[in-house]
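First, one chain by itself: the form predicted on its own, in structure tokens.
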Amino acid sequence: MDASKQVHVPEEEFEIPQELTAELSQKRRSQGRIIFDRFVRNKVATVGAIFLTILVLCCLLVPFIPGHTTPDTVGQTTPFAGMSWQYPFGGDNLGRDTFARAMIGGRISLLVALTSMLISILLGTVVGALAGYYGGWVDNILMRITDTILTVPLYLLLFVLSATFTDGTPTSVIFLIAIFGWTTSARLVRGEFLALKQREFVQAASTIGARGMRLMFYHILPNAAGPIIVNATLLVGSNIILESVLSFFGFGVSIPVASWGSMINQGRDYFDSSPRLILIPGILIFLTVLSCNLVGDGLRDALDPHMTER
């Protein structure tokens, strides 16, 4: 073809697209990036990671709030006071400040139920990820331990050995949920485990040489992470309900020590007169495991690698 008659498109016409220039922008955030605007997209997700914000800061701060400092002071107010803006969730029947002592049993309800998940976490981890990764009579020895303490009822065991072996600290609470809170995410794990071991970037990194532990904890456990760290959130709301019953019937965190079960316990004696003794922690764990499972599910979304942008 003769170049003179070659047809000269105007320059004006090789623009990018603006939708293109778009997307192309929006592929150079990083992942961490996408990660969080998924998230915050999701609003419902996002008011629930707020108001667990808040909580944290208002039951780390709370000794440190003039008027606030003793929250078990007998005679700090008058026995039932009414809310006021000194005292706003008023008192109790000793007349102790509730908002005190709200805050200081979510601080311990908070400590027993992150501590408490993330050791259930690691060594739901480890023994998912030994049953997955070897199989054979390995997989078979684990999960068939695991199977054994999913099929006892939780709550009837954790009140037997609670009487028996726990002192009514944090501590001993925390151990005794965790013992037995690790097999939802031993299965979780081993799941992720067997479907991954097969995929091409396993088997790539054992052709050059990676074998056991680091093919385990280095390739495989990684891209595990997503559905390991949505299943630490809803632990936590499943563990904080835990802890409350315990203190509730006497065999979790003992008095005088305030968590929101054992609140509960000693203003039912009260409904009548005074329901904001069992409304209040009432509401206040309804609320926090609310939002421990819309931040769950918020980050199943997020982490998603199928998700696609919208």
Given for the second form:
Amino acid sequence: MDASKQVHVPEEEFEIPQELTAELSQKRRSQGRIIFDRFVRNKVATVGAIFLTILVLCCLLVPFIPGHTTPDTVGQTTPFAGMSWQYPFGGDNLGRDTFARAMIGGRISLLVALTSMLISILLGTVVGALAGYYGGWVDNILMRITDTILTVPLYLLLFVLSATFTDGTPTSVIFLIAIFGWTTSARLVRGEFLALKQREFVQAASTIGARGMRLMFYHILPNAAGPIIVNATLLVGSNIILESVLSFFGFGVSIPVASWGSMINQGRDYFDSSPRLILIPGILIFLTVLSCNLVGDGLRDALDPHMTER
Amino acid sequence: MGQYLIRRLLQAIPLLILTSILMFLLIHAIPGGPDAVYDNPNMDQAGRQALRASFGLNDPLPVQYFKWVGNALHGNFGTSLYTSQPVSEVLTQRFPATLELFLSAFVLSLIMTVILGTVSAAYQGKALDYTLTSLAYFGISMPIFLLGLLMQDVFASSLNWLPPSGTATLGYTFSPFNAFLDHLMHLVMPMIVLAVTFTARWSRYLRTSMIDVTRQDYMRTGRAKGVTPSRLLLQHALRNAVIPLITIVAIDFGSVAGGAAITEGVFAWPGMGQLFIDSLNRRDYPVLLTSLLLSAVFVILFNLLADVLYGVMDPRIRYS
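Having displayed the form predicted on its own, please output the structure of the form predicted together with the partner chain.
Every chain and every other molecule in the complex is listed next, the one we just looked at coming first.
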């Protein structure tokens, strides 16, 4: 066949009729833009995303807010001080600034949740990709390990490990949550890989010589990105709850370091007299987890147009 | 079916062996041990050695593992380091409380799920559906301990309607009937708290599968034949929509042996979860190891049960 002819034919075919260009160019949107537009149409999810953005900004910027720069200083205000303009969330049992602590604690809680999510997703994606792509004994071994971890109730496992192996620093809690959080994403990615590796585009890529890692991470993985992103968002929410539960039982981030969980653990003794000490971190946890769930479901709809029709 | 069951049970055995090895290593990796629990300053080095030897801690790990498995297979799970009772006795004392909590929460959740899921699906896209969806999001996002503490504050401290925690009012002797009522009053709050999470998740599943079912052809046929909408929904749709839910319920029930640590912790309910936390704080290794293993057995069994039930409910499923 004549190569030069082939190149010319499509160009002529795809020439856009003049009278349609204005409308067509107006409607042409990038993939990201389409997803963004679809996400924004979901108002509840957008509110969740805005809340998360504001929260993250507050947590990052709190050391620069005048008057709230010292979250760990005892006696900043009177113990159990009520809400005031100067200290919007009042003071805790030692007179520390609860607003500053809630924001710094949020920073730790979000850091723990996000980092452990990243590690879990990374680990889960690699394990799931290897298992789904190679199949056979690789799949067997990896999935038996996953099954083994899934047989023991997560909370019990985390309690045992955190009670003995962590030193109460955020880093240790991050690794602990991450080590057992990857199992669901591994199963998810494996399922996606099993389905995708049969598809024509993968066969096409493999025909032109793409092998192993390139095929797995360059061709298949981007197509599995949707479910992974959704899973990651939901995982942040559940990790925040996990961190707070661990801290609630005294197994998580230990007390001098503020996290939402450790603040609740500390406020527990004063719940009857000043429930605020538990309510503030509690409501922040609730709103954050709620936002993560809403954003996750919004992303699911935005990334998978077939679902939106339901 | 029988063949399938046998094969699944056989597959469960290596999984269980792997889990038991993992749990055994985990518990042994914990610093300290029986010698740390029984340690006292007056003990000399020889005494300490004798203590270690009496627990068999000087054997190599594989030997210890096989000894433990051998004993466990004979129903001997060791002795609690804290109460000196046999572990099986400790667990059987605690299991009824957890079972009671789980069963009552499950019955409540199932009733609520069927009502909420069906209503939500029937009014899909209407205000009622949105309200129920928001409630479900609330239930999914609410940390259990926070919900528990709030309920304690409202219903026990402020309104004084319900007892805050425990299983019975102390310091009173009731007639058997009143004691039973008293116990039920104590059950209400932990039951509701546990049920909220299950109901929130399950009703979402039921709503989705209800909507799937109502789009199928046989539903249209039913409508064309003149079946009333309520009958169509409750008899024709619900029966098929409930099938996927059954599996989830069965799998969730598998966690009963681990107990509901958070709910039991908040309401001082003397169940398996509470026992686990207590044993962890007391470093009571035999109890920890056995409850971990027992929870694994339950999870495996109920996962299997879920698969079998699925086939029983939906004869189109072929086991292969």
